[in-house]
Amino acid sequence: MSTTNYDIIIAGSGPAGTACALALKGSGLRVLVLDKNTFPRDKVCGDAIPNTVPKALRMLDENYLQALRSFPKKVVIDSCKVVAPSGKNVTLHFKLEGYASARIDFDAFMVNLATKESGATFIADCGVKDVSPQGEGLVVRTDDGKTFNTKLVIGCDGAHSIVNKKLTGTKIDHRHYIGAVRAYYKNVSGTAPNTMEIHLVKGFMPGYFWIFPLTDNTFNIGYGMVSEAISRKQVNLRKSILQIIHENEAIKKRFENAVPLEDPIGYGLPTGSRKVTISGEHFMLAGDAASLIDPATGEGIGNAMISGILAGRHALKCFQENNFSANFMRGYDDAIHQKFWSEMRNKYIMQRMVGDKSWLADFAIGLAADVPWIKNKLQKLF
């Protein structure tokens, strides 16, 4: 086994991981981007790509923004249809931009943008194996048996974070978990052009359906729910996803010619509604791996690449101080509270206040549907 000497590790190269090696451009440092995978790769998701996306990558250079915008394999969203369980809906529309777009093609994008741009050295087919404390840093060890030491890590490494599972504490709390599945399907009838959907359907709830157009007349169906509900009401995702597309009065119509194009996939999101350790001596995590998803939404890209931006500028203060210490490193910790906080926790407050109250979503949507600041609010929230 060889050794290999590195300023800074970033284990994934996802949305969190690409986002802080861009971040760290021109520092000087020798920066190492570590990925278990070869991209493009499928990444099971939602494929919303939120505003906070154009917004992360306008923090780190407004031809970043540009390039986005010329990136062919997208859809412009730019509004969202709310389905309450009764059938009452209502349409927002949104002034800022966001997309739909194939994490597969997404993702690709943006390992090739910092490919291209960070200066940072990319390593595919090398995903982490073991983080542990050595001398006056850490030691990484990957899966095809390659070792490397570093001063500092970022993981940035997914919600099964390898490097969480090594250096934090940190367990799964199902009441600050979002279970879900996916499956792609062409030719669903009934949509509106640039428009996702969410259906909030009475028997599936505290959970929501989804429909997100893709290109080429794809689109993203899904169906998730918190973890604590689906564990005590023993709900299987997969089989509630297939029942709803083919039971539900409103929704089978528009599947009568859809084509599906693959089978539910299941994924977990562990959510922002709880505070966990995200940093430590040497170490910080960014994206999924910080427990950064939305509670509300299940949305987690545009906060795993402002997190990676974070945890990208408090390294070079580690390094400008030559501190790596875990108080050091609550800099960290204060910034992404400071962004986040607030807003994830009043979410979760709506989510546990909502839950599968029915009459409740009917009464809301309904109110919305009727009352211009309401709106404005739900608005917000999306």
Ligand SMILES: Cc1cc2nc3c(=O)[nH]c(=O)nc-3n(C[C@H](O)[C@H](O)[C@H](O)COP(=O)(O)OP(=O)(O)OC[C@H]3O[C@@H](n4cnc5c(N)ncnc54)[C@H](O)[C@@H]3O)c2cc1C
Given for the second form:
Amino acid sequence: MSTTNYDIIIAGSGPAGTACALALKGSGLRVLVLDKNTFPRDKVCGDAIPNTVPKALRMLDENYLQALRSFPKKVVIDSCKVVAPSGKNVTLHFKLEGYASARIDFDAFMVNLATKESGATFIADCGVKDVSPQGEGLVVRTDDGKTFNTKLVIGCDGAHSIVNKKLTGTKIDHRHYIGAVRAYYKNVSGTAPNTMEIHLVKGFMPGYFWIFPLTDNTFNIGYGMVSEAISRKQVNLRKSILQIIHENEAIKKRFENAVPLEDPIGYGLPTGSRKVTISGEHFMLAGDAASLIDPATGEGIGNAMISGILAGRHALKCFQENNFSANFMRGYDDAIHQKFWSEMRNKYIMQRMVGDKSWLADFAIGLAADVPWIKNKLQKLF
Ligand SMILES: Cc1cc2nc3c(=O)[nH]c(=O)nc-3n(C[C@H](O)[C@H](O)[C@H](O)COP(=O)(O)OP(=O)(O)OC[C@H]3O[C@@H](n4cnc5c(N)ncnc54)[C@H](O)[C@@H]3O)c2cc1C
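Please move on to the form predicted in complex with the named molecule, as the form predicted alone is already shown.
Below is the whole assembly, all chains and molecules, this chain first.
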């Protein structure tokens, strides 16, 4: 079996992996990006492309942001309607640029951009099966029997990361993990243009139900909850989302003429509300592999891209200093914590505080609807 050498291997070409490859553009390093899927591929998600995505693209190159602006398979999102269990609601208006785009389209856009621009070698349909220390680096083995030697692995392989499993052994903590389901529907009525909707539904809290608009009169409908509450309350998310759609008085009217395009599909969201191991000798983790999802909103695409960029930048330092020690990698941890930690803590406190207290959600959303400066504060927070 032949073995090939690369300076850096990026596992996964989702938002974290593609942003990381783009951050390494022009480095002169031999970079290999492996993904177990072939693109375009679906990823279970709400498909909200938060303002951190344009920010990340701008960090890389203003032209990449222009490319996203010209990308046709997206809608502009400028508002979010938040509906309290009582039905009272407030519409928050965003100053910063955000979109919604089905992940099958957005991720293919990122892979095309990174394949064209980064100079890295991309191999699709080639899953990482094992990563282990060998000599002065790591050896990566793939599902189809390939072997690669490398100085540095950057694990961007998502919530069920093999790189994380093999090199850190971090276990899921259900207080810092969200379970969620999504289903695409056509013809949902009563929606406002460019507006995403978040509904806190009585009897279905903690957690929220969402309606996010996409192109072609298609909507991403979803429902998610902290895993600890899912186990404690024995919630079946697939059943619950259908109950909300078919039984909730306010919502069911809007689905009378709606057509489901699939059954609800679920996936996990590791949140950034606890500090986990995200680096070590010869490796770093980024995106969901590093547990960086916002614990209040469930957004993780922009954080994945920003962490991918920070990992790419730290990788350059490793090669400049020829230092791949666990101690040197802490520079990456510091950059991540500085960027995300305080916001993640605050959002986690908020998530825990509201919990399943529908009266508190009614009170807070009612206040935001009636008091302009509170609405302003909320708009800034999200
Ligand atoms: C139901 C749900 C709703 C969500 N809604 C939103 C939302 O609306 N907005 C938002 O910002 N975030 C949302 N998120 C979170 C968001 O989906 C993730 O944070 C984001 O996809 C993380 O990007 P990533 O690149 O780290 O991982 P991923 O997007 O998961 O990409 C990982 C890549 O690695 C590949 N891979 C996996 N294993 C291997 C392997 N062994 N070898 C090689 N390749 C591998 C996969 O094929 C994939 O391409 C949601 C998540 C869920 C589950």
